[in-house]
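Next up: a single chain in structure tokens, the form predicted on its own.
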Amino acid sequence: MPGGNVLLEARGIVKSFGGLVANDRIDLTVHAGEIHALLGENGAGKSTLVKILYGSLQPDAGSVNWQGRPAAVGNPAEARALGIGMVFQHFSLFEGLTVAENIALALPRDAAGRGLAADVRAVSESYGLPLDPAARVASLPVGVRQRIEIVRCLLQRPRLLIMDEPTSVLTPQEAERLFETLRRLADEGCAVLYISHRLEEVRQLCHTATVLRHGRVVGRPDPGTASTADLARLMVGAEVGGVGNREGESRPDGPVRLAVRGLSLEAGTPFGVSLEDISLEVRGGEIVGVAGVAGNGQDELFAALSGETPASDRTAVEIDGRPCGRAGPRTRRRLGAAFIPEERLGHAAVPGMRLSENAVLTRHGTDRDISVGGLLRLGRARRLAERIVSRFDVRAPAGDPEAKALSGGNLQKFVVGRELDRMPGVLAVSQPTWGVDVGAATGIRRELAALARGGAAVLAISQDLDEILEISDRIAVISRGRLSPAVPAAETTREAIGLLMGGAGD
């Protein structure tokens, strides 16, 4: 482990909202040359901590010393004029922009000026993340998306960078590049606050680890020695299992219960992906895993499943061998297939609506316990969602609370929980476990197992390779629009899934 100064040292950090006391005396040091990973399920506090951290938000107790001396950090610019710099989850660029203009929007006007492109240009190739300071970030991968928020903070010089979910959106090829950027960045004196909810590349790149439940440090184990299971068990406080060995549950000869053919559609906006003959069986039984880098083609994949951008080809999806192309989401719904879609909050759910009346919104037209005649069974209704709630455990307000009171990873288990109590014959899913915590997300995969056990044909769209390995009975990876052959997964490896969501087979 690195042994530098003490760089950042925050002690007895308390914050509260409302009722909720999302940190509670939380201690951290972080030294001069180390990777320290903060690991902890969702709600335990991490992301309200960084926030004091970078600025964004203030304590309400407690106190943060920066190299020795006290350090009130009132706003984001004062901590990147402190050294501190932050690469959040979700990408912070302008796609209208060029690179360098982007990278100028976040630096001082002093800094911003001609010489930026050739500064862009040397500190990218200098730490093995090359960008071209004239391209245009629409047209840019999400890999190199993401180098763009690195150099930019890269450029401010920093001595403490904060990194959240920072591989999710990667290959693992690419993911390997930014673990080198990462120790040469230590090897210099920097400091890496490493935010991550996978464990095995928090154990392969962090030399120190803090971890939280329910906002207070529980444990600070070492990330060399501790096992997966052991970081787990830490963050949930019980044994966190796997979905097990699905070898023989499964059922490959099943009926096709989904299929697509021949499938082309026309991006719907100028930085949409266009997809490009598409075809895919899923049979009753499996679980079917696309995997790719993000806007490769999975969201208007979805939708094209989904229903809610139809084909123009009436047997271009079939759904136990219907032809639905052309119809909307209720008839698919009428037809047994349930969709979630990758975006919880606005997409899957209303944010200002109760979860009772969130329940049905998937419901109404295709259950008459809930809907009569145009007519919500508001009782019915409610019993329902307690019954969601019950079994995924929810954890939500008391009574029936809005959507937008409910933690990502709760509404998260709530909008499966709602699709999966349907028990669908088919059901498409887009990024399961998005931002979910390790406990969470292994209840979910277990769903999805067990929904495939019964019979129904799963196709499930994600980020994370390693999920995809774990749940999947065949593979398929798009890439560009185009979908390569689904293969069985006992029959490929990492690398050559993460060559193909790289492009390779395009």
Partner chain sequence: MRVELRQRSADSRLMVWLSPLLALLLTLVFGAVLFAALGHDPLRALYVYFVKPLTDAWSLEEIVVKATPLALIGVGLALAFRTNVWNIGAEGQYTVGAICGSILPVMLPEWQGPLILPAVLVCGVLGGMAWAAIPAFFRVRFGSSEILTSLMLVYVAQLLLDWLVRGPWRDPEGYNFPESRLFEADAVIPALAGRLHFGTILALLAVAALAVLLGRTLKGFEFRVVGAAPRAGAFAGFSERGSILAALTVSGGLAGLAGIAEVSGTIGQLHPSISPGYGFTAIIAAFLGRLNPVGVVFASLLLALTYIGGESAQVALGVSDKIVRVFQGAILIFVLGCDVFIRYRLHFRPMRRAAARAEEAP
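Could you switch over to the form predicted in complex with the partner chain, since the one displayed so far is the form predicted on its own?
Partners and other molecules have been left off, which leaves just the chain.
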């Protein structure tokens, strides 16, 4: 219970990556026996902070005290030796090996001896996390895989257990069992640092909380007494009064150009999110923003819109009234749609290919003069790439450089320009300004707004709530694969959106 001895004390932790300050003078105190929530939006600096505590990153400044003594955690092995264990959001298990073999791999050599299977069984059962040491990981569901990771930590008798969004992959029942285990651990004096954005479960489970925003500590509410709304307000920042809508209160009433009707898709991978009955209409002239915390189905929604994951129903997606739910990306582009995915390298562009070839990547189906009778017109592709580079102010090495030679922001300008240059009637874009400097980001948002003003329907998926609020006419929130109804931006608040992001709509 809270009030135990101070176990871990971090003071003034600073860590920056290039120009981005991920942790800005963060203080954190964790007591023995408490479950301490670390809250924040994506990019708030939670992961950076725990990686520093676990030794996989080194801070630029600041100090960490462990049980009252200064501790320099040089690497994860040192952290484990101190008694710090961590369960990652995405597991590091070998599917072809058994449970016991996977656990043995992570233990010091002398601990991984013959009695291990019995130890695994004993520890797992005493904490209500039953595991069969001889089972092969490949055959186990995600919830059980997480148990392996937890038991692996518990075998080393940790004093502090760090859990990175542990329930994001669990069913509610599995989550409930996990909470029981964590409470039991806390009762035994182990501290738990619990990263999450699900506010309701933080309120149920955690004794204390630290909220981060933009790399800084913005509050230390008491989860027992604070309401979910309080927590949401802290997380997404309430000091920016009302909603900053873009120029005027124009309510576009153009025709519906992009329609999604009752779209459901099973997750393709164990870490994927299933989409459940998503419906949405985007009219010409408006930008609809989809807010949400990463990993709630954004990737799946984008793939369903672009046609990378076709739906089973033709009418699940309609572009300008034409059903294309089962069509692939090329057909959808020919219907006038354009797509900009979140990941620039490897998804929107091929890193090792030249800009001209990357222009061909999404334009070969719509620009008839680029591929004539199956032959590529490389000269025309090169002129197209040059046009995009000059029109959208892409700073690139001279000639026709490979995509990976461009900086993130400039490649994003190229990728955005490649689609906008076509004047699409429908645009779906994911994380339009992710990892882009402020100047370029403003430019890209302006281009999106101009496209919408020209009559196009724009759907923008973003985890950056400020961005959503800045560019959207209407806002919907995606959480656990479900999409809330899109409401006019002027009629909603940060708090309401924050609550939906935290799973209040589930």
